[in-house]
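Here you get one chain, nothing else, as structure tokens; it is the form predicted on its own.
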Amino acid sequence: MKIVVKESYADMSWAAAEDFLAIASSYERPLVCLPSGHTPILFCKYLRDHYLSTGTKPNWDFIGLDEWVGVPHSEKGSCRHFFDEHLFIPLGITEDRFSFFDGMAPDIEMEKRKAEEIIDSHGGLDIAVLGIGANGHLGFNEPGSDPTLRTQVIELEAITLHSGQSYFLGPKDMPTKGLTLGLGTLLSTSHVLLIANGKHKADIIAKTVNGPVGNDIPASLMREHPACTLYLDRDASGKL
């Protein structure tokens, strides 16, 4: 795992966005997944600004990393809504270029199979940008998740639910499950970019980088990935 530390959240986000764009440009039409949440907001802004300023559109296909079970795409707080707001609508990306888990689908197993079929049809996932949760999760792969599984429905931990509450407008009965690309899929991705910022992430980053490698801290498994870079601001790196 390569580690890049920048002084600020803005600098860290810019470095990750630059590297993502360089990797994506080396493919004719890569399959990528990106994270939603607070950390990637500026990363997505830099991607958006790049394409708007150059008058171009992304050359990639997009598959959603995860989604809350029981939350519709239209609801602010859903992972799909995040990308509609920050990338898809501003850049005019059409639905034939992306696919998401449907948190409202009556057949969750079908949602899992659809994601796997899309990845298989592309010959695998080319680029994954992933945030690191406060408990070390990647996507919704909570501690203890099987590192060999491809897609999963996960019972979410209290710390994830507490963090997720801030994504929704007003009080909400939080869903207890999440659909996610599994660790097996993420570990087999050709290029992985991890991003984390803030003092509140310093403890889990120290465990990710310096602790034992294992699924107790899912992010630590990426230390064994052959092409993974971890981007941090100075605060998140404070306990390394």
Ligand code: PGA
Given for the second form:
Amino acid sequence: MKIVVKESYADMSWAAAEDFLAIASSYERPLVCLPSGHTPILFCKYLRDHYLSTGTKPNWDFIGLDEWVGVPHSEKGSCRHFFDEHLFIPLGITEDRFSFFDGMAPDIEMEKRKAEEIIDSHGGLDIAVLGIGANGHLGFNEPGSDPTLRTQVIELEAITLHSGQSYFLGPKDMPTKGLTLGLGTLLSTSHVLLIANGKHKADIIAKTVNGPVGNDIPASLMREHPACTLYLDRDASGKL
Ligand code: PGA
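Please move on to the form predicted in complex with ligand PGA, as the form predicted on its own is already shown.
The complete assembly is shown below, putting the previous chain first.
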């Protein structure tokens, strides 16, 4: 795993966005997944600025990384809503270019199959940009997740629910389950960019980079990925 440390959140977001754009431009029409949450807000802004200032449209198709089970995509706090707000609506990305887990779908197994079929029909996922949760999760792959699964529905840990509260408007009865692309899918993606910023991520980054490789800290598994770069700001790298 290559590690890039930048002085600030802005610099680290820009470095990751530049790398993403360069990799994406080496493909004709890559399939990508991007993270929602606090970390990728500036990363998404830089993508937006790039496409708007150059008058170009993204050349990628997008597949949703994860979603809260029981949350509609219209609700602020849903993973899909994040992309509507930060990328899809501002860039005019239409529904034929993205797919997303539907957290309200009556048949969750079908949602998993649909995502797997999209990835299969593309011949695999080309680029995954991923945040790192306070417990080391990737997407909603919580500690202990089976590293071979292509998708999964999972019971979320208290720490994930706690940090997830801040994505929603006001107090929220948090959903307890998440739908996510699985570690098997993420580990077999051609290019992986991990992003993390802030002092509150320093402990989990130290475990990710220097602890044992294993699914106790899902992000640590990326140390064995052949083309993974971890982008950090100075604060997140503070305990390396
Ligand atoms: P955050 O979430 O960007 O809001 O810190 C990261 C994650 O849980 O993957």
